[in-house]
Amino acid sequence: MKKVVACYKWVIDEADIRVEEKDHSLNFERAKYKISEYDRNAIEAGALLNEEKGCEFLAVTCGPNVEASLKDVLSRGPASISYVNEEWLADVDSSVTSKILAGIIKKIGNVDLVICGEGSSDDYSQQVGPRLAALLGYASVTFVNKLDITEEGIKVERKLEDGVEVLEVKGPAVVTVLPDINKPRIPSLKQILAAKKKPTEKISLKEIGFDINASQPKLKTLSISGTVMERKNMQINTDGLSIKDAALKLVKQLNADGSLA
């Protein structure tokens, strides 16, 4: 039986973030936590190939709060989730985070396929997945649209710029996948009861071989800002002018702008 995992970060909802009118900086003082959007649909690919293909299908993740989400995904397909919690993991970058994703990984043993999404959906570095691969020595596969496991391995489609590449891959691999793979799916009622039952695995840094101090992050936000719109709304056919003049108009106030400098 192969072993699938699904790497998740549980993140900020956007939704809830404000933007403060004075200068711009976020405020998160209401702000609820939720599985990244682009997981969603790594966890879906995860659960659909343990219905399809009869898949021993696990989840992963790391960071602050994570005890938070356990219940949410179990419902969506795992059967059980290993995961590291530690507050100071909200600070860190993508390199610490493969880190410790491959150690929880390693630990679990003779992982045949990681997913992963193709991005997270507060960072969005796309950098998770292809370190992964690098740090298990694993195959790397990235934009992955379409996902199946066969006897010698998998077998993807990969959405690219100027086309799709059709590609199988054999031995472990470590994929991305792009939101077009699947809809996530809605727990159902049974699903969302049944995950109280199934087993979570609650792992130290010492367990993983993780050294704090040998692994700091390589790159430090300093801050962030909400994007604010300005519209000037622009009038020029209030005159009752013939279409010529309103565009000349128009030209001269986007020269006077900068617009088409």
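Here, rigid core means the biggest group of C-alpha atoms that superpose within 1.5 Å across both forms. Positions refer to the first chain, counted from 1. Everything numeric here is computed off the predicted structure, so don't read it as measured data. First, how it differs from the form predicted in complex with its partner chain.
- Once you line up the core between these two forms, the Cα of Asp245 ends up 2 Å or more from where it was.
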Second form
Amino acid sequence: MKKVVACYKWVIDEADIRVEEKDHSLNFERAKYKISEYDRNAIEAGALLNEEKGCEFLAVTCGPNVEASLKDVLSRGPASISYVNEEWLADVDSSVTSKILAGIIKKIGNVDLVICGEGSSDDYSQQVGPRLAALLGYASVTFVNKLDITEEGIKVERKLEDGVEVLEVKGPAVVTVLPDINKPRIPSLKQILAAKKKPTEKISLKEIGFDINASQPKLKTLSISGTVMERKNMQINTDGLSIKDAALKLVKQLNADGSLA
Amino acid sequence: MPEEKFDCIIVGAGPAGSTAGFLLANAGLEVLIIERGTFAGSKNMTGGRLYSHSLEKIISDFASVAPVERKVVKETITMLTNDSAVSIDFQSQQLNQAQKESYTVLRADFDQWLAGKAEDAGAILAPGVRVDDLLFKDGKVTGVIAGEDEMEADVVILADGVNSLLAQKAGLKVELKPNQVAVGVKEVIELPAQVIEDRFGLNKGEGAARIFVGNCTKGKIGGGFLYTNKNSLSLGLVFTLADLAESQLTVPQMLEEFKSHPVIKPLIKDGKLVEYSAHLVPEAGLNMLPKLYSDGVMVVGDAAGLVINAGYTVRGMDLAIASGEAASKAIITAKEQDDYSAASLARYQDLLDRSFVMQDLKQYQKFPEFMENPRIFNEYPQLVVNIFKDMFIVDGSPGKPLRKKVLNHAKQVGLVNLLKDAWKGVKAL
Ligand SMILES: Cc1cc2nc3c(=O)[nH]c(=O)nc-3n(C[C@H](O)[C@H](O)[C@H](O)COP(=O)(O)OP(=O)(O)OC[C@H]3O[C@@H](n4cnc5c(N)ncnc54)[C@H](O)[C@@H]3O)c2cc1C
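Now that you have shown the form predicted alone, what about the form predicted in complex with its partner chain?
Next comes the full complex, and the chain you just saw is listed first.
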């Protein structure tokens, strides 16, 4: 039986982030967390391999406050979750994240396939998958929009800018998936109830031999600010302008703004 | 595979459902609460004021731990006409006393907290799941159906809110009629705490509740409300649905006009709209009371229409909580006697009858009818405003004695009408 692991990131829901009008700084006050969008696809891909191909399917994560994610993720298919929960992981870069995830995956052992989302909804660095592959010594396949496990190995389709590439991967691999690979499920009542009985394993940094001092993040975020679309708030059809005149006025305005060029 | 079976399944994690879930789990029962929102409170709305008494009895001093916004220490009723307003303020130490106090709340936070209490007590919460139907066996409710899944329980509590389709499926009630429900719309408008406190004359952490009658609903039956939260205002309108059909304006238009009324505008100035919602309010009270229970099933809170709509203000959360409590007590006894028949669950109705819930509903039974008098929303606010205009507007024209001023205005409405309405009002209360 093949062993499949999905990695996911527990991120701030971008819908809850507000951009302050005065300085375009980000306000996280009302922000809730969610499973990073493409990681939902990664989890669904693993769940399908379990249901359709009988693979063993587990999930892993690391981050601050990831315990809040466990119930939700378990209701989406994995048999268990192994995770590292550390406050300071809030400010780390992909190099640190991938080292920790690689540590957890090595600890699980004999993993045939690791599935990640192509990029996370927050930083979208697109690095964790390939870095994991390097750290684990696995093959790395990105932009995957079809995934299957056969006797011969792992079969994938990569969606490229102007074409489709079909590959067969021998040996263990890390694949990063695109959102159109599947439609993540809405967990059913029974899946939610079953999730409450599934095990989770909290892993310490020591257990995976992770040395904080030797693995400081190499990137430091100096600032993040939102881009705001300024609206002109102009009303064209004022003073009883006829539709024709209003349309002409609108075209003139759009031309003046360079919007039609 | 042997199926899991719960002692009780609760549909809906609003105040009614979560209260019942909390008390049942505390008593050691196996409880499943199913909520269709992605989390409890995610889609729920309320005007914003929770009268504390019923929850206080269950979780004493809850306000010190629950995410309540502000304690209401200042009540204002304002009568509006097009361009004028007369307000009456009420401030009292009594508003501060335990069990008499009220708090403004935002449901996304408050409902999550209350559902969390139920979970902490041992109830299982399944969010993001909609119950589609009930399971029946020999005419008894034996569980719920959600999508492909069926789940059994000894008893099902329907706490699914005003438009309870499940209560209809259980044969407890018939479809809502337009004159039994009002529609409420609300905006949450963000402002810094300091600005709110300055604008409404409040000390830190204190809150104000304002209700409006008259022009805000364009003379339609209903009223406006404004509650202060920590960092925002809840501003909204409630109208009778039947009345709305004849209105010239759409609901969002009415709310826009309300917001630009010269009395409201400065209160929300520089505020940022962060949420808009609309919801039904059951308002026929006892006149629409469904059957509250049947074999293996009971209905609580808004689903049972346990709401007092006094036209200008809506009270439902404290009744929802009390009904959840009464239902849970009846179920705890039912469990002891292993009897979930209608006869056993009748205890729920008994408990409600003896509580403030039914007594208050009785008291307000004639009130909706009384409020349906258009004079209350048109002529009277104008009358009061006119009297005050005569008293306070000095423009050099010769003054008249106050008695005459008042009488002149009263005559316009018709003294007989005025007396009749006053008498009806007294009787209705
Ligand atoms: C505009 C407005 C202003 C109000 N102002 C006040 C006020 O100031 N003070 C006050 O006390 N009351 C007020 N109320 C009334 C108060 O909000 C309600 O009485 C109260 O919310 C009722 O609680 P409940 O638990 O019965 O129902 P709800 O709070 O409606 O909860 C029902 C829950 O059931 C869930 N649900 C529904 N159907 C299903 C299903 N099929 N499967 C799973 N889950 C389902 C819903 O998602 C929801 O979470 C106001 C109401 C409105 C609309």
